[in-house]
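Encoded as structure tokens, the following chain is the form predicted alone, with no partner shown.
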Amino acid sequence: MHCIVVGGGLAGLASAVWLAEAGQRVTVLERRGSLGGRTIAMPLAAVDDVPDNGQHVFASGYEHLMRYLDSVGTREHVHFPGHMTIRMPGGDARRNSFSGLSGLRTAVGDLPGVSGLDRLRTARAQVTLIRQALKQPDWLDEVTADEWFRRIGLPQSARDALWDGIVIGLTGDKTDISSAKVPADLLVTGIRRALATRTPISIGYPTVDLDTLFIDGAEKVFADAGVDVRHRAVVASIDVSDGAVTGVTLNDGERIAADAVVCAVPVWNIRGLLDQVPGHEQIYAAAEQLTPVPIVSVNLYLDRSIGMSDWGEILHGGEGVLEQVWDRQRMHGRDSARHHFYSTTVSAAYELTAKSNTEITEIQMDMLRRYYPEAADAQVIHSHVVRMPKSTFAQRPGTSGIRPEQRTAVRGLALAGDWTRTDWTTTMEGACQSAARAVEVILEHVNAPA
């Protein structure tokens, strides 16, 4: 059957894919000029380079994704080296994984910048907070994770040691804003997926760039099983008939008609293709109630090396003006004769969207210099300033449940994305998921009889 996957984003990619490998023809609709949405490369000639548009790192539990890896012949190039590093002002550093001796050692409230009682008071309150998320109390959608930390007596030391910056690192959004229940929901599923592959929960990273990762092997796949590709194809609408898909309507009045359609298109994007599906009302609600949020990121060439210890490293303390930073000589094995590339990412980076790119630099710059003392000289041979006022969603306190499924009410017609219900929040791996669960959709309609 013709099946059509609205939007070439890493959803519709991995949709698109699975529908191909499951012998369905399939036509993508993109309408941008190139595929990827979020993760995609970005050819920088000033620099004859290909830096990504901001980090992207992998959690150990991540099924669905590695599936799509596995799909288009990429999986070999994530590495999972265990650790991440937490740096301090001044230059002292912390290795930290979440297994073994530092592993208990974050358990008993032994982390960086926590001493004294704050340490009795973090292991209790880790505790609970760990407690709470497995069996979760009523009032937990209701709250900030915020005001849940505060109400646990988490001490503010662990916050800026660990919690915030997991917090901002799995919800892509601040403590005060976030509701607690989505860390928490997060913590659960990760400490389930540990527990069904027996492996510790640990952070990965590429060692390509995100176009050769993602978008090279799944265009290879096209070719191979006639995958019909269209840019610059901007759906109108989905169309229904009698309670079921026909096809799509594009923006310049052209029809194409299809048995099958996978709308993957971000949340941002969902209003008005839905008009003909009923209970479209409920997901345009659910979309308004998912606000974006933005992320910064910068790629740095410098003139020299800022000393780092670890592919990876948190600054402690640093959460809206520059949270992680990332060694690209480590991680993609890059010769440094000419740079050293390093890459920085801001998450819900509300205030540094309205600077200029200079202002972001200098800022950059600045906190590095606080925190590596090796880069107290160093140059910026050339900076690239990556802003995504639209990177992620927040989930704020009220809002546990609005998400929507996979599954519509129109035969034929299914959702995938990031923002529709999966087990994680805005992340690759939902991405992932929720193609996965839209692929079946789909397939038990191709396969039902007639």
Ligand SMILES: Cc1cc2nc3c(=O)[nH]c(=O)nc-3n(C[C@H](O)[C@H](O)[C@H](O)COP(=O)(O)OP(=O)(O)OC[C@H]3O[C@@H](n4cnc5c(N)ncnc54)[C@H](O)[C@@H]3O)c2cc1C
Given for the second form:
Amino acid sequence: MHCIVVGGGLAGLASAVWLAEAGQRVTVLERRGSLGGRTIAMPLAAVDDVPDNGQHVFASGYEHLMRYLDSVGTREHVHFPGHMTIRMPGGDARRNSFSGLSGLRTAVGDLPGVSGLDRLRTARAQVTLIRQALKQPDWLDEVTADEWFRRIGLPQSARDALWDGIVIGLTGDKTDISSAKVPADLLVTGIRRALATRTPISIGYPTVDLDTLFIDGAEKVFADAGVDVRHRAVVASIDVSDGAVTGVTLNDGERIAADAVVCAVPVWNIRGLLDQVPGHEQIYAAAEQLTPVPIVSVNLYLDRSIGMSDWGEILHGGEGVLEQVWDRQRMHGRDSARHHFYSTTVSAAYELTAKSNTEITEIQMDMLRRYYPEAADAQVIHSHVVRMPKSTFAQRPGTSGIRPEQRTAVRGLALAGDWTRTDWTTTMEGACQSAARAVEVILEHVNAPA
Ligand SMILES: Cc1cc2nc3c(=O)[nH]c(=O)nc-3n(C[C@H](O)[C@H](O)[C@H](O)COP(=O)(O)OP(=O)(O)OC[C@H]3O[C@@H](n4cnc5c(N)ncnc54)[C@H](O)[C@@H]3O)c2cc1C
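Can you give me the structure for the form predicted together with this ligand, which would complement the form predicted alone we have just seen?
What follows is the entire complex, opening with the chain shown before.
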């Protein structure tokens, strides 16, 4: 059977690798000149380095992503250190481990910047929050995360210290935009996975650049399995006849026949591709509601250390300007003889993304100086600003259940991508879980009696 995979991001790569593992003939069609979609390395000649388009962190429940890494032979390059640090303005820091005493302190409201009665209020609100996440009230998808926190009486200090960061980290968007149901569902997924695997929820990171992690191994699998990869192949439509998929048409008019197609393009590229698919109006309407969220990342090469004590540090109260700083050399086990390399991430960077590179670099450096005394006189050797206006998608109140299933009304056609329906939101794990489900649909179809 000939299977076409449209899109060479993580969802498309995982689909192609697993279809090839299942013995199918596979062609990958990717619009750009290289694979990887939203997870790519960006070689920088100026500093002879290979930073990424943005720091990608892993959660301990990412089972499908780990399965993909097993398939492409790079699982050893992900490390879960078991701790992360919250940094206060002025330089004070508190290392948080994800279990044991530190977890217990968090549970009883002992968070940086939370004192007196607010600790008690935090502990009480957190119990309500977990209870309502597990047994969700009807109104949860009607309100934003902001409103949810207000209703359960979570103090602002606890939000600054932990919860707003969790919402932005989990949903990719701000608390006044995201539906409360999105972080609630993800907390439930995390808790269930932690209970099933008997391991605490934890955060990890790649110890190599994203091309080495996701693409090099896949290209080797493709070469060994005879998977045909076509770059700069833009699919204009998925072709359907008598209720079954027949192939695709490229935007230059070329037709490629296939027995099965996995459509793994991002939500903002789906319009037009499915015009021949019954029910496409509903899918397009859902796509309209999943609006893009920008992330701005800055790869900063400095002349000295800023004195980070952990691999990744969340800046307390930094929401909206700078949230997280990553010590990339520590993470990748590389020396700092030539420069000190830090990466910063601003999620939901609606305002920042419109500024110039110079302004963004200045804002980031000012912020680093506020949090790290050792950064006071640091000089920027090179600054690499990466704007990703379409990084993740926002799920606003009232959008629960709109993400489409991988199975479509057309025989032999499956959807994949982080925006299709999964247990996760807009994440690498969502992309890989969608691929696993799409491949299941396709294998069912190709193995069905004629
Ligand atoms: C800066 C940044 C930081 C992030 N941080 C994290 C994180 O810490 N943890 C996490 O889990 N997730 C993170 N994410 C989200 C994660 O990267 C995405 O959810 C995931 O990579 C999406 O994969 P995908 O395959 O669904 O889509 P994509 O990676 O977008 O791949 C889709 C592919 O389809 C191609 N395409 C589109 N249209 C066509 C067409 N017509 N014909 C052919 N090809 C087409 C595109 O060129 C692209 O290569 C982050 C994203 C960004 C940008």
